[in-house]
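Given as structure tokens, the chain that follows is alone and in the form predicted alone.
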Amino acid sequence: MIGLLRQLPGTSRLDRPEPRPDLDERDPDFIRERLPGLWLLSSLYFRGDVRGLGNIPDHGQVLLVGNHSGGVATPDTVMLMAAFSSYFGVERPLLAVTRTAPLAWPPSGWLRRFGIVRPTPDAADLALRTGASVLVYPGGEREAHRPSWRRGVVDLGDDTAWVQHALRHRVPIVPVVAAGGQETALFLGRRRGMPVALTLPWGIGVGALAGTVPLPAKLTIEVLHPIDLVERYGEDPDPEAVRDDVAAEMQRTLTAMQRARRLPVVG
């Protein structure tokens, strides 16, 4: 599992620019394989719940737009790729774009198979364009590493280029609520910049490496009604107002699993 931990020299290539995403590494073959193994991870470490599936289309392209937790790890990513894949089948391509350091590091080939590519900013608009459905994050890495008090906050952040997307390749946008995921780990905040946490096994790390382990919290995903932009706001609806809304409905549903859940980490 991927965490944070103390940033080392030579760890400047994780800011640098990523190359191009290349969308033709998803391989479905490597995906079925590993799917059973996937499943008893996420049933019986993160006792994960993906609810809402069959609000889903059962065809055709959909955005699914998603609130980030549980820093550079995000579990529930993964879990959330294994649904979709085991539920419509390994055929139907789902691509993932996050904005995590993960894929910066050659042993993330296995993600990139997986179908998480890299974050360009025109790489949700690329994936588009080749037919498959797309998992975004809007709220990127400020979203995922967010204090762990305010697990029950969605941040989508400002921008709107999701919606763009939306709009100009005339697919149903699909909200994706999850929650747990900030309490794999007790998240501190920030320091210069930099996600300061408090991980297993090293304590208190700050930058984002590999060899930490997520605290084994119960993860689960709401997967909210496809929202058809054009039939619900019109032909030229104002992005940031797109934004507002489907951030509002993902809070409000946040909003409800946290108050279902007993207490951190148990669910």
Second form
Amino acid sequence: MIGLLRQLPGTSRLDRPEPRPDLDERDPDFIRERLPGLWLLSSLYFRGDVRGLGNIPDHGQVLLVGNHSGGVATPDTVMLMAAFSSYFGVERPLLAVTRTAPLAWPPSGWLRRFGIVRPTPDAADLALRTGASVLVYPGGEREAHRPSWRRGVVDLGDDTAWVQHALRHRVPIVPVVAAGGQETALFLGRRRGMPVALTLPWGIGVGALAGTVPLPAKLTIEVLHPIDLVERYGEDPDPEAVRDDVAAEMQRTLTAMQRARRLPVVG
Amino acid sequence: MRLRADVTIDAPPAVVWRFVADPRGQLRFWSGLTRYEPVGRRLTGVGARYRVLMRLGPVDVGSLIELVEWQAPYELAWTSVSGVDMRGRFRLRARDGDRRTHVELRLAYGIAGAGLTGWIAEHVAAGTVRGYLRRTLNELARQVEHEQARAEAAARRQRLRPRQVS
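One more: the block was the form predicted alone; return the form predicted together with the partner chain.
And the full complex, kicking off with our chain again.
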């Protein structure tokens, strides 16, 4: 039956293998030409503040580990990537392994050229093999759609694959903490597994529409000091202990950042 | 976007030049710079390269710059090799004989190919950058004149010191 279907027009994708991460679509010139627009968006719309990029070593790869927020729109990811390219230059490659939902949007080609890759299970591993620095969000979809009243909580989940990637490739982990993304819509958690939010322009947004046009909440991003896993934990560290330590460090920073915010959205 | 600022300093060009040409002293008088580090072995002269970062809004914006003119003590110019496109120049000219120096600081920046958003961003950033240039020259004048006054006082003390009788 499948064989018959494959002969019909438009069904050739049935026999395609699992899609690979888009590792070679990052386009430095494209990024460079978009930096002014992203700078305007970060400065004027989100009143952004990216601090601590100097903590990232000047040379070599790093694994940036962030807390995810902002629903589908995920403005903190784009702001961090633009800040990284402004700081180090577009010549230093950074790939972000993010969730599937933004890549389902019509402008996903734009995102892929910016260095955002499809989150296949081995995407981070393959991205590190290219020699690029990599940004991962272990909390993924669940953390990005957590209810707005839990905006001060870091939830990296149970997965430790990212710790193992850092160990395998001998790259330092650099925690990145973002505040304000969960105020770009009123996220209401999940109903029957689907994220729900009060958002523009839909009113009530469900699934991939939850948080589509972000409110102009003040976004703050803090890059913490790098963690050399072997130096801190020895040759054979327990990935779960590393994950918990990194999450605790990020939580302390996020708590302090949330305390400094006086009003939701306003910051 | 091209911006300029100028100031007249009560010191000869050679004294002002020592400040503007010293790569280790740039962060002491430049306003808005968060990093100014030599890259490579060459520290001064044409071909010397520096990594420069300037705080603009939410981010530090960086360039790798290279000195392209070095005419002591009158002209120091640089251009960016990577990062944000940037050209800059310190132009020093003697006034009142050699007693004073007119310093002009020029900076042109932008991103080629960025289109309308690039044009808007350049103009939005201009207010901040113009303020940086003005404060940079004011601080340069303050430091140079302080150094000049200190050097003149030391010379006076030297002249007034009683001669030792042999």
